[in-house]
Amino acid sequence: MIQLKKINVKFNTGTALEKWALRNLSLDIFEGEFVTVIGGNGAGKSTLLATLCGDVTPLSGKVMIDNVDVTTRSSWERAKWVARVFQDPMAGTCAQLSIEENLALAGKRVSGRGFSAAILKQDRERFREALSKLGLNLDKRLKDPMGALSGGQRQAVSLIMSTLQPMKILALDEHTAALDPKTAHYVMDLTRQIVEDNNLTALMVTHSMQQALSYGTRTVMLNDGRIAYDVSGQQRDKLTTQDLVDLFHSQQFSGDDFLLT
């Protein structure tokens, strides 16, 4: 279970650019939930994810995972609970390293960074097995540099990397935003399958109204660092993308802040 308790985050304190990113935000996410997070630019979506992952430390409030207070723990210390996939297909991986070297690094994210000079045969077989499930023939390209892959292929590998070590929470920061619609659909279906197969709790930031309703079990809307709307169950099932658009307008969002698809 994830508990965010009265979280406050402010950036550029004491300057003309001072901004509250999260304001007294409280949110409970239960084990197995798949929460989609929407909101206008600057609403606090990515800050929410960064606070959960340990990349941002709140000014006040608590971050609890499985009843453990992790508020001041680093992202590395939280790696045994949380894995993150970024918006930029180039982020979270090293373009110069091979696919198998990137996978080897991901496999050591809990025990510590670095890998031995030789990747063990059993590790390589494990990587091939995991990649074969993607249906992209990447299991035959372990020696290829990550930078040689397309954006969609790289995001698919990033999702596989996130599951190489036991963890409970998958944090997705607009991880299909840089992809074309067909590839985004493939990555989203892969995401759903990975979440289900590994019994994960997921938190996914998206600008797509369709994604926000088509995937997951619950949708949270942020506005000005606060939760403006939180819906799940039958009430969520009845919502349309137009309903979400209307909610955006009611919160005085700009029409440029979201996508219908």
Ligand SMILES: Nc1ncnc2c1ncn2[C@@H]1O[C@H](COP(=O)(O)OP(=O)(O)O)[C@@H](O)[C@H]1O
Second form
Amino acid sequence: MIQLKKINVKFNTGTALEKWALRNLSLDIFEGEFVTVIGGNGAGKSTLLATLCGDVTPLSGKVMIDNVDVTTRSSWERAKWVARVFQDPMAGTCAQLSIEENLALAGKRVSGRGFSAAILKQDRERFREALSKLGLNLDKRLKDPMGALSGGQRQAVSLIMSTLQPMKILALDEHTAALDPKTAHYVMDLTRQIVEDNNLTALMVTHSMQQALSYGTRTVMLNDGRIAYDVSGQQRDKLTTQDLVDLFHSQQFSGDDFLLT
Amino acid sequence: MNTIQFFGAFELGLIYGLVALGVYLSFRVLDFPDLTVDGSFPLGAAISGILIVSGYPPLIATLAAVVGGLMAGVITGWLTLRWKILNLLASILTMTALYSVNLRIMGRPNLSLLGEKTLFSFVPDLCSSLDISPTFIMPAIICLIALALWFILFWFLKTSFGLAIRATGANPRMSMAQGVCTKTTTYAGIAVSNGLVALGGSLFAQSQGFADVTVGAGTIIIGLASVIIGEALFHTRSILIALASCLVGSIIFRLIVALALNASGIGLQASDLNLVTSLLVAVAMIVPEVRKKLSVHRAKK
Ligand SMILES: Nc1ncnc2c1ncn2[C@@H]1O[C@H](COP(=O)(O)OP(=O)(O)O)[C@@H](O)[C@H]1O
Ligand SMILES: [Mg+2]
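The structure above corresponds to the form predicted alone; please provide the structure of the form predicted in complex with the ligand.
Shown next: the complete complex, the earlier chain at its head.
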């Protein structure tokens, strides 16, 4: 189980730009849950993920993964438990390295690295098999540089990379936001398939209400650093995007805008 | 240029090829502009020089030089990683300090190793028994050493840890997300880089027969020039070839320098080396920029 306990995050302390990004936020994510997170611009969605992943250390509060307190562990240490896919396809992969080298790097996320060859024959077999699931013919392009792939292809490979080693949670921060609608749809379906096939626990930030409801098992709405709404199960099944929009207005959400898609 | 000059340039090119490998590792692989090398090259020369003069076995003296280089790299890494000093500035601090350290190590500005037992003391005997001129033997031996290091470095970068070093330079954020402790990889990369450079300094002192605190000046530019020449010759994504191109680039650099200095009529002196080198590096960095401008210009038309 992933637990965020009374997390407070403040940026630019003591300046005019001082900003509470998360306010006393608590969230328990149970094993096998696929939580989608929505909220207006600046609501704190990315900060929530960054706190889980270790990019941001909270002012107060605790981050627990399976009862291990990881609050002060750095992001590379938490990679043992947390797999990530970034919003920017460039950010999550190494353009200069080949596809197989990217996979090999991710293939040691948990196990750590030594001085044996980074890529062995059996690794290649494994990579080929994993990539062939994508149906993008990438299994024949193991030696091509990652930079030669399109944004959508890179996000797809990022998802494959995350599954090469065990994890406690998969963290996705608007990982389809940089893609065209058709590719975004493909990557979203792939995400769902990967989460289901591997029985993953996932936390996915999205800017689209429609995505937030049609994917996952639970939806959390953030507003001004707090959880404004948390829905799952049958209640969530009945929910429409219009309900979410109404909720958004009724709560007088702050934030610059809210994509009503 | 006569044969002796040619082979002399070849030999020097291979020795500085180790510097080029080190510079490639820091500048290109790790994306860490490390100027420590201007201090770690003479550090290698100083450590092995003083140990050899004091009667230590040359192999020990050479290994000690490598360890000294590793440590110099670690200090630069520490200033940057622990104290968040800008990497370029951190390396300048180490380099500057090393100038004094090197003087302390040697106890005087220069040491002569003529007549001392060095790694290459067996060469004259070998030459007389084989009846070949040392002109050819020395470059051949240095060539073997350089090839060995070329391969070791290749192997290193192809290991899981080496891949993590390469990823750290290319995308540190992604590397951390994949569980790479980028501090460790940066320390290791900068240390190995300076270890290689110090080994170059040690071999330089032993093959040339002297150690001098001033031999370090311009090492970084020479190394960069070699890397850039190599890159211009081989556009490659293969690490094996990229590393080889550092060695080839260094040899070509020495040949160009030897040609320039020997060409009567231009009137260049040995002391013009740094000027010529800097011009070479500057031109090599300006050309791609101009090309880009030109192609943008053309695209607009
Ligand atoms: N590194 C940072 N430095 C300063 N302010 C930040 C930083 N990251 C986020 N913020 C601020 O914290 C708030 C929440 O940001 P974020 O979590 O990125 O929102 P979201 O992802 O929901 O759009 C915003 O007001 C943002 O400006
Ligand atoms: Mg965001």
